[in-house]
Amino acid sequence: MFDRLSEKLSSFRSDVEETAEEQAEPVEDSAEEETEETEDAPADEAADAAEDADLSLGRRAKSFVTGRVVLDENDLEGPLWDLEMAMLESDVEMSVAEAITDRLEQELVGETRTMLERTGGVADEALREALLEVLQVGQFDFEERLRTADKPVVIVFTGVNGVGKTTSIAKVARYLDHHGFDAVMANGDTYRAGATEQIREHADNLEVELISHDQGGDPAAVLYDGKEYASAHDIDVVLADTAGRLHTSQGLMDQLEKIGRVVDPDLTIFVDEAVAGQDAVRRAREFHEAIPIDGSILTKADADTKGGAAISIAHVTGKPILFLGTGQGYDDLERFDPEDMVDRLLGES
């Protein structure tokens, strides 16, 4: 999972170390020798060159005497540029790549280390903090939110067709069962032929009650009935499916707004494929602007070598990634943990 991005992040650490070691290597030549090289240059250029030489020698002499070096912009310019390009190639959204590199520059420029301390270790820690800052946006304790909320908790799932939304609902039902919550499913996808049969198969497999109406019915009415059923039977959570839609599908977006008015969902979760990369990031942003979401589920994360969507979606929406789909089975749903994700990206787990 995310192997390609992990490789690129690892190369940043080695690039910073290599560049910094070249820049910070102590030099024993005298200032007089470097000044001689500038004697034939025009006076202004010679003065500037001499000043640069003095600064360079001063820095290296101080490093030699004190055993300490300071990273500066020149040490980081090349590695940071390479890292930003590598992230863009891995489908990390541009504003996210810039946020990470800006944070790295802030953390590393002026960073003092001993001559015996590997610069890669300093870069490691800065990279970890930069990634966590992006991935931890909006994180909350999902189980605690359900535990403390008034029952039933209504969770509406939305996204485009074909990204695994209905299967994700089934996986969340299994996850909730394992964590002591019972659930009912409600099929608000009343437009697509076969939608009821698809979700009913999951409900039967999981022995979960399904509330549905005939095809073409009012999705808000179905979900309202699901909420009423859950209230009458002391069921904790209503898992509400909706028709796949684009943010530009005004009729379907109006249906989501109606669902919001009629059912007043506690959480709205956006579902998309991790392997969709920049497309998933763009859709997440557009959905959130049209109908605010509370978090996301990324399916097919096990097949995603790039990792750009996982890095970007929380940052562009300001809402957390809640789960990763990692296979076809009902148990193949992983609670998203930013620290664990960073460990994976940095090759530490």
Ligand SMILES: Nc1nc2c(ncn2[C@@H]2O[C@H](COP(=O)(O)OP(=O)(O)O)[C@@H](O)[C@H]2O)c(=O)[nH]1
Given for the second form:
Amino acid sequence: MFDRLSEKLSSFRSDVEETAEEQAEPVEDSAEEETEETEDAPADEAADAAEDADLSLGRRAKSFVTGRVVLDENDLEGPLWDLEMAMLESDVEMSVAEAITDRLEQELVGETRTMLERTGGVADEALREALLEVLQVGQFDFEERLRTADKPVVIVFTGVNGVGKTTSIAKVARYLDHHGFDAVMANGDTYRAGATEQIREHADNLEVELISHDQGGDPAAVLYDGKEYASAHDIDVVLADTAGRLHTSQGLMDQLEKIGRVVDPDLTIFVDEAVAGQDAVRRAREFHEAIPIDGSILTKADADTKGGAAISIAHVTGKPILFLGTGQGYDDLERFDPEDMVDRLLGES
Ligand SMILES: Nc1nc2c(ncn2[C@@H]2O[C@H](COP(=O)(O)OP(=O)(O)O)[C@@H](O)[C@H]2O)c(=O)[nH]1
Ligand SMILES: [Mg+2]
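Form predicted together with the named molecule structure, per the form predicted on its own context:
Next comes the full complex, and the chain you just saw is listed first.
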């Protein structure tokens, strides 16, 4: 998962380390700094240069451990540019790539840095901070939210056709069961032939009730019935499926808007596939602008090497990624954890 992006991030780390070792001035203590300021005669400068050139690798390495180095904009220009290009190639959205490189520059440039570890360690730390900043957007405790909400909690799943909405509903039903919540499914995809059979199979496998109407019926009416059923049977959560495709995208948005009015969902979750990269990010933005979402599920992360959608979608919508879909089985659903994601991207898990 996300291997290619992970490789590119790790080459940024080694680029910065290399640049720092080649270019940054080791500053061993403040006494020396003061001497340097007063010694500005050309002869002394030459002597300094000779002394610098003389610094053995071992001594330099030691000064990185115990001393301090200063990285400036010029040192970082190359590595940051390469990183930005690498992120764009990995389908990271432009504004998100910029937010990450800006943050890295802020973290790394400027004041003298105490080098507790090798420079790579500092780049690593900065990269971790920058990635966390874009991934942590709006995270909330999903189970706590369900626990404290009035029941039944209605969760509507939106997104285009084929991205994994119905499969995700089945996985979330399993997840809820494992966390002590019961659920009913409601099939608001009355548009596609075969949609009811597909979700019924999941409902039967998972032993969850399914509310459905005939094909061509009003989705809002099905979801309303799902909510009524849940109230009458004391069921915690209604998992509401929707159609991903109508004649026009305006039709789709109108339908979601009507669902919003009729069942007043507690959570609207946007589902898209991680493998769709920039397209997934663009759709997330469009859906969110039309019908505000509360979070996203990124499916097919198991098949995604680029990682761009996973990096970008929270930042672009301002709403968190809640789950990653990692396969076709009911248990292939991971609660999204920004720290774990960063560890994975930085090769630490
Ligand atoms: N590899 C993989 N396949 C998935 C995942 N989620 C869904 N799929 C597959 O994607 C296809 C479309 O899923 P479906 O739930 O019908 O999409 P919908 O049209 O949005 O409801 C199915 O073949 C699913 O098995 C996932 O996380 N990983
Ligand atoms: Mg479906």
